[in-house]
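Next up: a single chain in structure tokens, the form predicted alone.
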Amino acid sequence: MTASLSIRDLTVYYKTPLGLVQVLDGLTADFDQGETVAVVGESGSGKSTMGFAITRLLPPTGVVEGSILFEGQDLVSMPQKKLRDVRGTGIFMVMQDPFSSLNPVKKVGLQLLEAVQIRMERRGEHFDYESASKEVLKRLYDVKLPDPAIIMTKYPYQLSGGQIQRVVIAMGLLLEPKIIIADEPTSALDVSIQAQVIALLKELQQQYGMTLIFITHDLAVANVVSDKVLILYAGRLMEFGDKRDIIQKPMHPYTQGLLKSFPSGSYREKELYSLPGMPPSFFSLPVGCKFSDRCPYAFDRCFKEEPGILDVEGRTVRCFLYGGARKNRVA
């Protein structure tokens, strides 16, 4: 399968009054055309930073190193003027807060028509208002919004959060991107609407053959939506592989802990498990493995040396349990 996006040694720092703080460390991963990859981790693991680094929408304090290859071009070194042509029609990002993606003083229909106009202008095509309006209505039907013609006449504040998120997804479809990055797209919605939006994203991804990068803290959601799962912790890739392999046979202790924390997961005990402790602060990361303080299998080496990336049974894992001696366990 052809890689739609290739990330190599992606490292992200933020400039702070205390100096540079590293939030992503040497992330390397390929996202294949037409597949869904769930990026999973607790809050503060670097998930959203990864999404903003790919789209080059980091704040001015962000510093990016490494490479992000999209259609053979490196987004890290790409000039801002050219990046504007990639955003939207190449890579589209669905934000955690859907209202932040729309202009509050413009009607929904006008904003969706502008998306069609942007796409056609970038392709050197003639914009026709009548045909564009029909296309907008079709996409609103595609995202299962009732009465699309009425929705087009509304301002964003007149719609619910679930409706706005569907409008944003429709905008993404109108731009016809190769990749959609969905950053916790259901966290601000109630449970029933969450399930509808997740099902909708998966359905549209399969229908239009886009690559979907779905950022979430919830492995249960990842199990529903993804083909592959990428586990992040403290800005490090901990495990990456096919969803079925990771859900049925998690290798990294952190992945095991996340799965046992969900009562609906396939990897569970009689009592609901809770991961001990909290993720470390990026201002004071521990020496050695960043998960060592919370790991039930940690031994001496884990506290002194950070494990490298290994290829084990067709997946990527960062853990000494699969690449060295296991004696002298501390926990």
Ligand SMILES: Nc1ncnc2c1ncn2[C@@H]1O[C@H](COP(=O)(O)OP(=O)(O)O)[C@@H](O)[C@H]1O
Contents of the next structure:
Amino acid sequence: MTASLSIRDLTVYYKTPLGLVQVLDGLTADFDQGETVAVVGESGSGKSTMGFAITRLLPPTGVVEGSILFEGQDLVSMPQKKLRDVRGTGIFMVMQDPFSSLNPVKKVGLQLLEAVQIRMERRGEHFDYESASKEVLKRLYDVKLPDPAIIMTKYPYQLSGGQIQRVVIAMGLLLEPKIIIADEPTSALDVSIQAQVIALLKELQQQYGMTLIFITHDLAVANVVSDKVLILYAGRLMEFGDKRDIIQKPMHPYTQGLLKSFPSGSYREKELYSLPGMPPSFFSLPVGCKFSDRCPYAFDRCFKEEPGILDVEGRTVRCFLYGGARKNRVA
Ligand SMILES: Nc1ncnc2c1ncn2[C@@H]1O[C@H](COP(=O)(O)OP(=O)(O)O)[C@@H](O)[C@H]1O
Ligand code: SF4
Ligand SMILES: [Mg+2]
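Show the other one: the form predicted together with the named molecule, since we just had the form predicted alone.
Following is the full complex, with the preceding chain placed first.
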């Protein structure tokens, strides 16, 4: 399978009044065409930063190093003008706050028609209002919105968060991107409709063969949507591999900790468990392994040296318990 996105040594800093703070460190990963990768980690682990770095939507204080190859072109060094051609029709991002994805002063129908127009213009095709309207209605129907013709006449503020997120997904479909990045797309929505929106995204991803990068803090949601799971902690890739392997036999102690809060049944029945302790501040990271102050298996070396990335049994893991000198190996 060909990689639809290749990230190499992706490092992101933010300029802050207290100086430069590094929040992603040497992230390297390949995302294959048509697969769903869940990016999982607690709040503050760098998930959104990764999404915004890929779409080049970081604030002006963000500084990016490394490379992000999409269709053979490096998005990191790509000029803004060219990036505009990639954004939307190449890579589309569904934001956490559904309302931030739409223009508040334009009717939903007009914004969706504009999406069709953008796609057609980029492909050198002729835009025809009537057939574009039919296409918009069909996509609103695909995302299971009742009364699509009425929805088209509404302003975003006249719709609920769940309806808006469906409109945003419809917009993504109209742009026909190769990759959709969904950043906690349901966390601002009512619990009762979260599962529906997740199921919808997954269904559409399969139908259209898109690559879906699904960002979530919840491993149970990752289990529902993904083919692969990438675990982030303190801006580092800690584990990356097939979902089944990771859920059934997590290697990294952080993944094991996250899995303790994994429910036995549906993710709505989640137990009230959370990992002891807090992720470290990016201003005062531990010297060695960034998980060392919370890790039940930490030993001397972990406090002095940071482990590198290793390929073990078909997955990637960053932990001294694997490969080379092992101690207290986790079963
Ligand atoms: N614009 C910014 N300026 C400075 N620090 C930021 C900025 N945006 C995010 N951060 C910091 O970067 C870290 C990672 O944030 P984020 O990528 O939003 O994590 P996540 O999405 O996993 O919750 C956090 O410590 C956050 O405070
Ligand atoms: S390197 Fe050490 S501290 Fe870090 S996760 Fe592995 S055992 Fe724990
Ligand atoms: Mg986030």
